[in-house]
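One chain comes next, on its own, written out as structure tokens in the form predicted alone.
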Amino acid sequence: MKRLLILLALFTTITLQFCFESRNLQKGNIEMADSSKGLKDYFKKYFIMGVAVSPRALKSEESAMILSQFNSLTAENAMKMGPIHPKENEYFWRDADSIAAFAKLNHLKLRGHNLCWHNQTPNWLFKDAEGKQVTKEVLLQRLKEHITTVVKRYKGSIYAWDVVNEAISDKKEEYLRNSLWYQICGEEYIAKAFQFAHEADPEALLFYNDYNEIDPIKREKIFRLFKSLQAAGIPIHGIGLQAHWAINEPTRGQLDSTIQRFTELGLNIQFTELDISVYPKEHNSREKKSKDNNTIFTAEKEQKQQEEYKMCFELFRKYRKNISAITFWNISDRTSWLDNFPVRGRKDYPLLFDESLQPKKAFWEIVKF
């Protein structure tokens, strides 16, 4: 009887460990399939969540992290008007239709940056065959033979373009940016940058896009702006608020409030450039100092960085009829902008991918919902 009481137990003992162990195989398991969904799978009924790429990622081991998180590319710099239009009889197409191609065979979405930008614009433009600066009729012949020849190459492949990027002016005073665009054009560049864009293609989405918008000045004149357009009619269909942030801006209030001001222009939102970087926010390009040595992802940058993503992602969800997408700008924190500004040769891990392509702990944390 004493036998058959311990050969029981045995017996009991034995069940309860593989009923455990089953129960830890089968979440396993699930904590492996939600490991193999992307940020496409998980926001899927919020957002399209994109990337901005070149053509080299596209033919690297990052090719196929693109495929498994992201719905939609940018290209990063292949179709801004100084690598897309050098001279003013040349274009040079083969990275931006290397991107174009990449989306279509895969069927992502595909947005266009940028048409008209103080930065990465090619001297000619502004210039005669004598160095002389343009009139403003001729510079805004140039612009529009640009806009219209590169969106006609990819019209029913970019579903939206960034149409001006950057007009307004950091300066607290100024209103918008002292660019040569203004400075030849004024004011009416942006106008009718939008309208050569819709002339060229009906169907596709315009954008103005500008960063700092966390900023109430800057933000106040941003909103200006838009009010300004539609006033005058031009077509004009959403705000792209860049998001490069960092681990001690925007706070929950600034974001919260950014939000819902530009919910106003009852416009579409996308969050264009998103990256959240480990240091704290520095505005202006510096040279790299003694204490900008200790580069090392450390727990404690890793857990603030982790709490900026949490709480800019509830904000998303909260406004998911207003924003449509949200698009990071660079794949991993392999290689980032960041890494030389403001700090020229500091790195920086703004991403939710590690060196490595693995998923961040801020990568889970904004998953969880």
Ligand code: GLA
Given for the second form:
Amino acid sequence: MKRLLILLALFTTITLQFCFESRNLQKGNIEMADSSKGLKDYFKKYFIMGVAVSPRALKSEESAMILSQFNSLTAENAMKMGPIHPKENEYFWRDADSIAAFAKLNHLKLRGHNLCWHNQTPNWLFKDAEGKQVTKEVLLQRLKEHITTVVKRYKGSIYAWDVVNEAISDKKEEYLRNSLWYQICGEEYIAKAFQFAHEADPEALLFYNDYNEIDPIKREKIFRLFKSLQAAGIPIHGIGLQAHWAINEPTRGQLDSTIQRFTELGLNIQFTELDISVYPKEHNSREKKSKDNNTIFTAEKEQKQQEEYKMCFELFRKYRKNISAITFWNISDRTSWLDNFPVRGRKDYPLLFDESLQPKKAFWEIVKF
Ligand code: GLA
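Switching conditions: you have the form predicted alone, so give me the form predicted together with ligand GLA.
First the chain shown before, then all remaining chains and molecules of the complex.
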């Protein structure tokens, strides 16, 4: 009898243990496989979660993944001045319109990128019919015509515009970039761009957008620009920090002090072009060397990238009251602009989704809070 009781007790313990473990396993599986939850859901109470796209991506298998993960879009190229306004009297709307239509159909937010930049500008912009450089009056008139036409077309569809992109110089001693905009118009083109955009759509939030904001010297120059625009009463509502980062930068201290500094402006902060390269940061493009041929996404790179993403999102959440949106620059590691920058043809893996569009470890790391 005693033996029977011992056997019964043993049997019950083993059975209970088995049930308990299998329930835990199931729970774990459910969590790992919860594909119904995307970034937009995890960060629902924190930020708008966006992604930069091409019209082609929206017609591909990536579109379903975009809809499950994000609630905001930015046109990677389609709204830039060169693509959208190739000739003085000719606009090319197809690509930008298709992105705007997709956003509308699927109730996604849309950021406009961008209205005035020194890159990807059309050839005709700075030249007159004889090929001579135009005057300040002509250039500002062209800027006004461009901004008014584009902003009015997407009025009500685009909630925020990057009005001026990258006007600050990277050279330590130089304040504003010595672009053709600056050479022809002086500093004034920046304020004018904001005024034209505000007149065209008084509801749109207007951003100044730039990169390498974590560099203390550049950061202060961006800060100075904001202060001067604010002092002059120029309509400017937000600071766009591009956030093209890497496994070794920014450090926690650098990012914390950067965000802290910009909160002093009392404006909306958005991270507009986030990616984290798996190579140590290089700021300038260069020739490919033999060591660049090793492009395997090793466990070490994966680990470092995961830690960097984790740290960035911890700080984003710390400053959640000041930050309204995070936009990733490209969808997945399948393809990104970093495959060609700073080294042409060197494969990078900067995003949260792998080449099969599956969430990477970094993804699970940032949604765990
Ligand atoms: C800058 C621009 C973006 C894009 C990236 C590189 O950050 O703002 O529009 O061109 O460079 O892809």
